[in-house]
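First comes one chain, alone, set out as structure tokens in the form predicted alone.
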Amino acid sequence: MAQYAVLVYSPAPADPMDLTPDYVALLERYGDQVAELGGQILTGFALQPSTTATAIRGDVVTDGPFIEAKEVVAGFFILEAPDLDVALKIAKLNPATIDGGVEVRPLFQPPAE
């Protein structure tokens, strides 16, 4: 099956300690929804709040995210799904789409030699 990175965007600063009980309940159900559509979450990670980020451009190091925005990357997971259409159906069910959004990108597969 194909693999996709699903980037999760939430309102800044996206502190995972601020998740509401209702949101956590939605997250707990998400795995079953993924499986029902024929997908599998292989691994995933929440990120610390965007206020903890350090950005580097060339030799310049600054405190804060790479780009100031209303929504920031809050985490990501690797999704295995039969195809892009199924991956998109799964991504649409992610609770992050309520107040933020998700981005689905196929993982790079080098061309066969």
Given for the second form:
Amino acid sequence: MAQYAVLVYSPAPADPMDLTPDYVALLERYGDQVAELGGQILTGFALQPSTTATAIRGDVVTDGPFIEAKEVVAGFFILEAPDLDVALKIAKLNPATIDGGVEVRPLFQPPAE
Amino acid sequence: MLAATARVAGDLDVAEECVQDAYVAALAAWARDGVPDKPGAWLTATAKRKALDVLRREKVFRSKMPLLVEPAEAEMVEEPGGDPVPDDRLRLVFTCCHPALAREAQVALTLRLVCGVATGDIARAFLVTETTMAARVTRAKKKIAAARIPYRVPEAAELPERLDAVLTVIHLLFTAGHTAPTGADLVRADLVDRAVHLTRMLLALMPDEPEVRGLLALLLLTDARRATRTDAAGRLLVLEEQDRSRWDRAAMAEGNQLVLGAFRTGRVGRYALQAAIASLHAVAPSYAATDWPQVVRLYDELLKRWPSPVVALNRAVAVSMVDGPAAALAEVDALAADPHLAGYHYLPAIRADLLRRLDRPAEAADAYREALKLVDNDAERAFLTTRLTEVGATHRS
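Follow the form predicted alone with the form predicted together with its partner chain, if you could.
So here's everything in the complex, that chain up top.
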């Protein structure tokens, strides 16, 4: 099994309290779908809206997320799947793909030697 | 051989090294014991054994990460049974054409790993430096390993979205073999045959896809002319000069059938349209007697689906047969402004031919000289040189 971070992007500011009942219903089904496809979510988090973010570059502290964009990271989870194809199939079913998108990134494994 | 080894190794770099090691081992063993009955099988078995050795070593090193070994063994067990297409090469093509890789990386990887084309040759075909191309290939291989892109033919439901990339890559592969970008020979038969074989495998996998039919038809109809594309001395013969009686009848008949099949589905794409044009050439009794108006109409359709300056340029040649070279020359001159065609030697070559037909030999000679500056294939260069000498002679007399 390989491990991937799945970064969830949603329209800014991506406030979890604004989620529609339809979206929440899809999310509730998601865990079962992941298992059905042969994957497992090891851990995952939703984030407070991007308006609550604080960015630091050098020693300058500013309000707002590090990168200004129409879509922001709304949350992330760690997915275990046999290969990228399974991971992508799982990621495709995430409701975030309806009005935003997800990014699948393999976790870095330091070389053994 | 690389594909079979890669399935065992689960890593392309390891597989490539094992294949090279196998060749080195063969040099020693065959010199000592003689060449075995099936040298190919010997090499594959040796490379696979070396890959297993590497894996075993890695397993000891990475006792906490037996990830690499697991899927490879599972796949090997599965192999003899239910796999729909038991062809390693097609599996490797689908891996190289994975949508998670950039299109140019897909093409480069396929040429390198499926067809064994040297990185330098791929770089030349893409007009980039060898270092750039090597970096691109390495990055793609790294992604395959790090993101765990699997070696497999996708399931039926995933096929359509992967198909376009695979068709494009096979078509480019065929094109690279049909007129080799560099070198002494016009045709690289190994690349052409591999492209045809891969398309046949693809058709077996997806019998209802009109574009697969279209591509196979296009390749067969184009390659049916192989024997007549050069004369005994290796000089290039244009379509007009080719001996039509020596075209491969069987390939043409199969190609024509496939075109009809693709059109009957009512879902006609760019490959079926290109094949239909090739089919009109195949059935025409002579160059002049080709159904040129129909060829122009098909090019119009093709341009709608695939607006490419190269298609527009080919259309101009057909226009010259319907409306005369002057009309075509205006279209070619308009295309010359397109930056995509800067450096494309067919543009000045076609311009030169139109000017020759318009009896403007001085301008034709200039255009031939311009084309010669851009061409890298010896057979094509010889052809253009001959034409240049001919118009030069007319000019002087």
